[in-house]
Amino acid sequence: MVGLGPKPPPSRKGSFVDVPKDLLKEIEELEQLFTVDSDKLKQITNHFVNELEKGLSVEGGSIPMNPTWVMAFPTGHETGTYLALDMGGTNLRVCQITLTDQKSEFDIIQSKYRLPEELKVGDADELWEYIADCLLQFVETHHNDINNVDKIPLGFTFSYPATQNYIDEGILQRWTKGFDIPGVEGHNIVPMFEAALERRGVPIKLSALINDTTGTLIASAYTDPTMKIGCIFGTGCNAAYMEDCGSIPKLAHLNLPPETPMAINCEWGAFDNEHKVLPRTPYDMKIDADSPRPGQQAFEKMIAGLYLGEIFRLVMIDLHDNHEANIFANQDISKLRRPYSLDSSFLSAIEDDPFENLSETADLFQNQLGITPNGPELELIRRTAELVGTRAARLSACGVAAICKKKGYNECHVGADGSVFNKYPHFKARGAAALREILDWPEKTDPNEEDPIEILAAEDGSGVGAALIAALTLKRVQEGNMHGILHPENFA
């Protein structure tokens, strides 16, 4: 017998057959707005480099590149035992990270502290000292008696747009991800954290605060040489890269050796900030207008999780309130009107939906917001959705192609973690259509040939990244190197 084996997973085709015209006009419409062309890519990845360039300049630009002072890919042959402490947008995590005598080999322990919404426009104070008392905890757990215990080097991840002149400080430049405690930016946050270490009595001593894309390129390259660049697409956006300190202008004063290896944190979600080039949206300007920050993270607005669920419900409810079309007729919308009430993971849900009649839609609808849409309504959700986000993944190759475009990287891997790239549905094969276009691949003959450049899943950058990040600085400091040590002290 033949052709019996593992049944294909259901794909929907869609139809827009049954779809009424007014709905049809609306669906062509937002196909218009949302959809961004080859060309559009090309256009967006040009610029997107000579702000990169910019960036690296003494004056500055919209991307900050900030210098992050690993100044080295691992070999896989680090060693030694490591805390590892994860400040994202939603958990802290904390983790010990034992590096073997295997190559590129390691163990972990981790726990996950949940990020109670209050401390994140709260007091400064009450955060650091939430997070020591973590720290604490977990330290308790696997280690008997903590009054023994020498200090235990941390890498400390630390994911917002932070100015290093040293990799063992950090001046916070603005908070993202919706938190804003007053008092902190434009000020090192080391001390504020160690001053929280010390109140609880917790036997830890910072030797490297990271940023955790920083860490997802390292961690990648610990178990691939061929890694490059390291991207995060959750709920915000990231990349990382590895310069020659010969191409910073900023840092030339310091007189490091051109061929220096640097790595960058680009915190590229702030790319275009002056709107010259990405395709906004109505929609998307009235996400910045109504955002903690209008004016800033103009990238990240547009192809970050945190902002998808709610580029979808905008345009909902501009449908129900503003246009003939009118959907959801007669039904209460209230639970619709809340922003942000809708997260990336309620769009992966109505993408992910395979049957013909999206009932799972349907009940994702009724049970979450109270809304019974009909058929054709339907039909325009499951559109909409795709369109979200099929631009955030087409915008995200844009960042990819600039920096492969800048170093001149025409083969390589590059590291991706985050939510949104590994759990939305299509997000990888749509952003590597999107570089194929950008970068004119020729069309593959074998549909399992690599592609020159393959955006592939990421080790674990903010646990193994940051365990490995404080394990260069001490090989390092060892050697001599202090460029970019504040206190040299904490590495005896």
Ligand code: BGC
The other form holds:
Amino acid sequence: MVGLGPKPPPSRKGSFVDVPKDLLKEIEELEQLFTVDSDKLKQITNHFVNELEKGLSVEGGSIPMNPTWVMAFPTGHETGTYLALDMGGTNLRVCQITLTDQKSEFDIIQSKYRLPEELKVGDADELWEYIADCLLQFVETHHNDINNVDKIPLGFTFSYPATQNYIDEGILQRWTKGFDIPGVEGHNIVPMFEAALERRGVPIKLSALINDTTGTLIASAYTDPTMKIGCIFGTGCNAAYMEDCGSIPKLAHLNLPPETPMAINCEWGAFDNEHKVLPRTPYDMKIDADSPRPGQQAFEKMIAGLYLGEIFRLVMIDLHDNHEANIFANQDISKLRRPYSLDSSFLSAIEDDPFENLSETADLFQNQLGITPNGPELELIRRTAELVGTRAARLSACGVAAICKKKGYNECHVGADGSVFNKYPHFKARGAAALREILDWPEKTDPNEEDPIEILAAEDGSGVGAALIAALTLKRVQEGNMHGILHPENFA
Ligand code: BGC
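Switch from the form predicted alone to the form predicted in complex with this ligand and give that structure.
Now the complete complex, all chains and molecules, led by this one.
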């Protein structure tokens, strides 16, 4: 399959012959709970298309469909030096990107800083101070005399749902991905960030606040003009695409030229918050109820990396505590009881175990959890991981198919990034298979043939994408397009 890299090694065959009846029954029940068949995928996709439309309407819906004020695709001829800050779910990354005179080429230097867990649920000022410190350190390292540096334009990738009346504004709608910092929701984060920079004397001016999906869309289109959608399948999950202003009723009052493009950050993690179509299991409901924002991000909570390990963990606990099968009987499962103790790399490792006897999975359970599963339990563990991972990939495809249906894209490339997309075994192939089912493509005659819609690894959205968006914004301001600019003085 094009874009999927070298052929994977033959996978293990696996067999349930030695699995006793009671465990087999549990496996079958899990299969029923977690399998999403073609008809259901189509039903979800059709509902998704309507919800995308609703999000663009004046009344709105649960998918926010945030206009981003990114109003053009790059030509490949953008130039200049920009800083990019990426406040992701796990790390802070600061980059300096130079878009060179060579078409679609760039140089990048970057530093990563760990985002301490306590900052994610702590005090807002501490977060902004920490970010300003990282930026100061970066600028001091790469510029000799920071007192004599002109303010450097920065693209800030802030990957949470934010209302943007302007590209240099972002009113946080709600924290996602487990963040819970009081006093930020409902406020424009840009002045908070700028005040921290000011206090530290960091010579930076913010040119654009960006979502990681919009960055991914623009960075991917820089090198491949057939890229029409940018997706993130990582700690969180979301997509952005280019809409025409004339198709965004909630912006009609601004009288923007109808053909002008406007990137929309869908925030599709909120799809089906009202629980109309997604086949939620009791495990999904528990994750939601115990999360810092119950009722929010229904779709994301079934798909994103932050939750995959947790879904799996809840299944294991349930089968130990409440089911006749009583897996891990008489063992100390206290480590397994710790919420969020298994991340998606734990599931990846299970699905990657090449051995028929699942010895790597056994080691993993032993080393990380102090549990010694027997042979049939290992089979159940493997099957559960497959079910959770497969469901995530198949549901993801519904979002991509919905945007393509809405826009009438029969053929295009979709740029995707994030740990789940890049590292989770079979995620790409399972997603591609689901797209084929949803969109009724005929079977391939030649295995090397491209699919009409291919989801491919994206360029670096929160680095190069952020720099490009800063460049595109400076360019349009210079050309006199002042729509969605709050502080023109920063673009002089
Ligand atoms: C956020 C989005 C982001 C996605 C991927 C979600 O939780 O709401 O803004 O694009 O995660 O990082």
